[in-house]
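The chain below stands alone and is given as structure tokens, in the form predicted alone.
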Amino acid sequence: MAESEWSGLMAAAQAGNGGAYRRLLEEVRVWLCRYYGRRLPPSMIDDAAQDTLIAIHQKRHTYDSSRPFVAWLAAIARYKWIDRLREMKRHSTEALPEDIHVEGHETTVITATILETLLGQLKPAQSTAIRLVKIHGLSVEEAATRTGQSVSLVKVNIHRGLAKLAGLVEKEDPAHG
């Protein structure tokens, strides 16, 4: 980091040469995220870099490029430094008991297992596009444009895939035998 090379690209930013005021930002964001990273938790580092940046931005023309450039962006830095300090004491959360009941995740597992299963048992086209429209959540049309299928036999395997389905759940459900 060059002390005068910056200011220069203030002062040229200040004067309109976009390509400074791109190179500056670029140069002042590399920075920003080792200045952040030694004083807020990783999740606050970018948008904390970008705050600053917006600041810069807004008060681009309050720096004198008779002064140094890395002390007013320093200067900058720190108010935003304190602003997300802030923020964190507004929005402190309590450490959890040690002895918390966390529900496993066996039954997604199990459910997802069960469900690959029985897609499978499907014919090709009616998996592919029960998976792009129901599970994914693909319009018909999307679904359509991905499998070049049309619209209607999208449906109509939709349709006859979820059927089948049905059959083989109320095959396998004992309720039902």
The other form holds:
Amino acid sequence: MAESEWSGLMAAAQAGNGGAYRRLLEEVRVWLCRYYGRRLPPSMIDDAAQDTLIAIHQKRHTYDSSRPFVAWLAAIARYKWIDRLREMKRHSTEALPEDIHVEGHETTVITATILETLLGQLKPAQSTAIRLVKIHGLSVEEAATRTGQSVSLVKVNIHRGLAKLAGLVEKEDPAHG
Amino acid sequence: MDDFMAGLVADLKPVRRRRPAVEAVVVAALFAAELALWLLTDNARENLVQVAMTTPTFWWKLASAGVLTVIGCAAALSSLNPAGSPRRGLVAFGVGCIVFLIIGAGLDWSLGLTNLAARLPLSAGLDCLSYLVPLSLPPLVALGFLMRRGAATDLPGTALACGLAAAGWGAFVFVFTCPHDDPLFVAIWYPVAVGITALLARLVLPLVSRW
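In place of the form predicted alone, the structure of the form predicted together with the partner chain is requested.
Every chain and every other molecule in the complex is listed next, the one we just looked at coming first.
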């Protein structure tokens, strides 16, 4: 759908047009799933998209129809992406089930590439801890045994590494988001 | 997901679009009201017209605080749109501070850095802070309210811009009361007050503006 069409739909939604709003949300949801599909593990995509749709709903008055809609949307999506990265830092890790459904490899490869690029900018001990615990689903204790780091050091490395990741994403030019 | 989308659509109400120009006018009006109230309640320096306004230091203080307030407000308001960023404005604020400090240093070279204890009395400095910081709070609340209503995506940066703008205005109002005409006193104690307000904003506003 054309940028100007989205912009027009949002302007109509701001005026209270429910039909235009529904159409816009459906289009935007597809865009968001694609956006987060390149940046988050598959299990987090739906939640992130839903979160962002709520944010769009709450902050729809901040859209200025004389400006590009996608830039506005991408900025919100990026903000929520950073939120997700921070959340990963706060919450304890759960092991992934063995029979987890994987839809396709293309998205996974792109996600992995972006993540690898970001992880490559961390200290090796931090990126290893994040890889083992947050991506491969090992417990902190298992990661400690595997890396030779103490349990508390693994936790510190994950905490600092994820904080740095969020910082790196924040510094990244939103236009490239 | 369908129920979820239906919920959002059912909750749709017409909204008044955010207008940065209107926000700027409202902020300017509130700031002006604070200044008017301050002066009408007899807080102006006694020799304001006869002495203070004849010194270059007074105009330097007023111009510095005024220009920095405008830069801070522009940085804050432009970053309330998700696609906006306060970073350029914050850099401009920093450059502005340096420029005004250099101009201040040029106002009175005769004393240099001599007799510092007498020129920078702690009690007078604390007295200055006790006015400057509270005077910055009403503009900070106003900007904080706008930040909460907006959609800043760089919460720490926007909060800092709000704090600096509010501190700038607090300084602007205080210039009419401040009895100190030594640029060195101003160059030391005013930035301390600005720093306290900016730190307060940086710590508190992101907590109340998350979305």
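Here the rigid core means the biggest group of C-alpha atoms that line up within 1.5 Å when the two forms are laid on top of each other. Given the structure is predicted, the values throughout are model-derived calculations rather than measurements. Residue numbers count along the first chain shown, from 1.
Ser152: CA moves 2 Å or more between these two forms after rigid-core fitting.
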